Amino acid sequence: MLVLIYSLMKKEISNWLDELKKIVGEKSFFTRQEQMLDYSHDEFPGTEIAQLPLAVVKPVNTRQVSDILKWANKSKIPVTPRGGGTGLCGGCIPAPGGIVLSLEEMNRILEIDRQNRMAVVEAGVRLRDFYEAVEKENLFFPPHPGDESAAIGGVIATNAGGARAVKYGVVRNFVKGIEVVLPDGEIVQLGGKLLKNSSGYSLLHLMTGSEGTLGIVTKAILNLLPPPQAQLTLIAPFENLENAVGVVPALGKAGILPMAVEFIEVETIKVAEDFLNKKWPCREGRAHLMIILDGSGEDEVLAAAGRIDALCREFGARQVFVADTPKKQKEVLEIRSKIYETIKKYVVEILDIVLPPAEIPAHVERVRQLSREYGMWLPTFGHAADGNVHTLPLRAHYIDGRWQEIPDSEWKAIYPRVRQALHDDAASRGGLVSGEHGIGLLKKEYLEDAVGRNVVDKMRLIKKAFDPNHILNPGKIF
């Protein structure tokens, strides 16, 4: 009987498969094991989440992703939409049973349109290709997550923030307009070509950041700006990082509103260097802030820089050294923004905690009470003008240039317990569980005590509302 049962299924799934064959067309589907392994995971370090989908299917343009997903609604297979795949918290793992449907084929910058200062992309343009199009326009597009092989999509998806943060906003600041393919099918465009837009409530915003629970981005269109005319990139070293971060909240007494602040400890910043033969530009302290400003001009620049210099040494900052070149600023992004993968061998889990600026120094001293405690490596840095706060606990420490592995039994058994103890502490001091990766499935333990239940069953109303046969990234958020 058992037999006979799988039989059919089997069969059923075959006839499913050979209909989703047909919207897409032979090149663009695909069911072997081998060409899906990539579209099992995202970035997140660990394997556990893994899960191999049904089928991949990889549409060219709006009216098969809508076709896709009336079929999806009517046969209630899950569909887990996937830009870069550059998520951290599991966004974009297949739901079990379901099929990933890939925006990187729909990947054409559609228009940039000068007069409005407007781009008009496809979901699956990368954001490496989307500045290069922009500066050859003389245009600015501000937000600038980590990884710029993430995709337009998926960065709307989780809107997603990034060290400029603090004096452009994230994602959504830009984010004008979209054209949306909801669960059952239906196209719809939010928004447009539009600075301000008060009509009705903003499903706009709704969709932004709705990590592909609500509905599909399949086009979008991004406000962008005039470039900066001068750049300045400050390092500053303490001899700990509690002085450090500290300087964050007296920047904002003095009305200073740099383009980013971001801290970094000294050990961690040795790794980077050892793994990409590169040098930061100072070896001093124990915590560095690294200061980008920009402005109007040269003059306007260095004038917020003699006020930076002045305010860090207050705060015991023996010598403030500056990146003045194209070429020096460019190394020292490279060495912070790599810092992640030179770790990822080791590194547990990559939180994303963020809380009010001034409240990062006692974060930040939890954490260091919590690495004291438990034996455990928690390096953090973030963008510490807007508040977001990244740990990384590592299951090895780095010592005298070599890695030395902590047995996982140790690890496993400390790690959910300093987990719980820093988003204990987050919830504390006014804080949440994220500030730009999203919830996806690894954060969704934390989501009711931070928010608080009613606003949970609220968003689950939401979602029902969008997608009451929930085949669409099914188990995220909640």
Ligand SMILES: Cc1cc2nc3c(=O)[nH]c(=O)nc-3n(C[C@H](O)[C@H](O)[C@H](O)COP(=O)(O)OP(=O)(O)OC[C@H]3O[C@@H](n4cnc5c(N)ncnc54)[C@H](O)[C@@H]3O)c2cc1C
Contents of the next structure:
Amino acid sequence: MLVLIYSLMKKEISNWLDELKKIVGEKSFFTRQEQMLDYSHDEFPGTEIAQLPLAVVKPVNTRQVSDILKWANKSKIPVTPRGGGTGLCGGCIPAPGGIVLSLEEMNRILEIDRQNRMAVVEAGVRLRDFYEAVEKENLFFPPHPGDESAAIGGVIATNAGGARAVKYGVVRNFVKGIEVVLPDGEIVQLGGKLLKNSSGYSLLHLMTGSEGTLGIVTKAILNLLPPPQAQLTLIAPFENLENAVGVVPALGKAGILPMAVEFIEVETIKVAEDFLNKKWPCREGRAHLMIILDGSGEDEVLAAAGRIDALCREFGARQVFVADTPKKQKEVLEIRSKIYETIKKYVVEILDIVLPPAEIPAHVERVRQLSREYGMWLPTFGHAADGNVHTLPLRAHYIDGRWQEIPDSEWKAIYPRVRQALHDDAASRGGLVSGEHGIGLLKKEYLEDAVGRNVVDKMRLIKKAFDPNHILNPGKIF
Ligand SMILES: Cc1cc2nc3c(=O)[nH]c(=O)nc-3n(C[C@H](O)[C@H](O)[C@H](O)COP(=O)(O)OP(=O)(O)OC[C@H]3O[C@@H](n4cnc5c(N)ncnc54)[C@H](O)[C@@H]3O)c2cc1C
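So that was the form predicted on its own. Now I'd like the form predicted in complex with the ligand, please.
Next comes the full complex, and the chain you just saw is listed first.
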């Protein structure tokens, strides 16, 4: 009997997949394992959450996306949208028995409207191509999440942040309009080339950050700015993180708003230096602040740099290194942005806790306490001025230039306690579970504690209203 049910189900699925193939055409339809492996995971290092889909489809226009969702809604087959696959919490991993809808073939930059300072793009445009096109028009798109392979649809769906958020805000601040396909296949246009919009509930902002669970973004209208005319990177070494982070409110009081303020501990820089065979410009102290300044001219950024230098010295920095040429700035940024890559092999998870900025030192002190208590290295760095702290628990120690792995049975026994303690500490300081990566699959268990059960219940009602059959990226967020 079971065999009969199984073979009937298999036949039905195969019929459904034939229908799907007809929608996108043979060239955009993939079912062989080796074609789908890359679509079974994102950039989260653990393989335990990977999941092969039934099929991967790559529609080329909005009409096809709509037809796919109508098909999925009818056949009740889960659909997971995917952009660049650079997410860090399993958001684009397909649901069991579902398909992946990759936007990668919808990658046209449709318009850069200089008069309104708006770009109109398809959702599959990669950030690196977008920055290039925008720069060519002498304009500027400030949000800069660390991996430029991310796609516009993905950065909208996660409401990505990045280092420049402190001055310019997150992706949500720049999304002015979207075309979105709802789970039943309906195509809706939200917002437009508008800088102001108080026209009813903002479904645009609801879709932004909804992690592919309410609709599939197919096009976006993004606001652009005039580019800064000068840029300078400073590295300030401090004896401890408290002093380093203490500079941040002092900058605010002095009326200085840098483009980015990142904190990094020297132990972490050392691993990146060894791996990349590159030298970080400054060897002193135990915690460094990397401050990027931008402005309308050299005089303006130099004047701000002078004031920052004085403030950093007040907080105990002995000298402040200045990367004043594009080459030096690139070197520093490369080391900073490749930290994750250098330790990825041993990373258990990338935490994305966000705190009131003044709480960072106390939270990082708690991270250190837990590291000592459990004997687990917990490198921590992040966006000092916007309170977003990334702790990357490691299942190895880096000693005298070599990795020493902790046996699986040991780190697996302690990690849940470390993780819980870190989230408890964040909650006790008014923090939340995710500042920029989203909840995805991996942070679900902390959402309710962080925002409250009643709030998650309201989120569930919204999900039900948009997606009563639960076909769009099910199992994510809650
Ligand atoms: C080295 C590195 C550094 C990073 N640094 C940062 C950083 O500084 N700041 C930051 O915010 N993030 C950072 N990230 C995380 C990641 O780049 C962002 O979360 C990014 O926004 C994901 O975009 P993506 O296109 O790769 O999305 P995916 O990983 O493909 O998908 C992410 C989520 O969006 C949904 N989705 C994708 N496309 C669509 C669409 N068209 N419509 C609806 N839903 C969609 C997916 O279903 C999934 O839930 C970093 C990642 C790496 C690997």
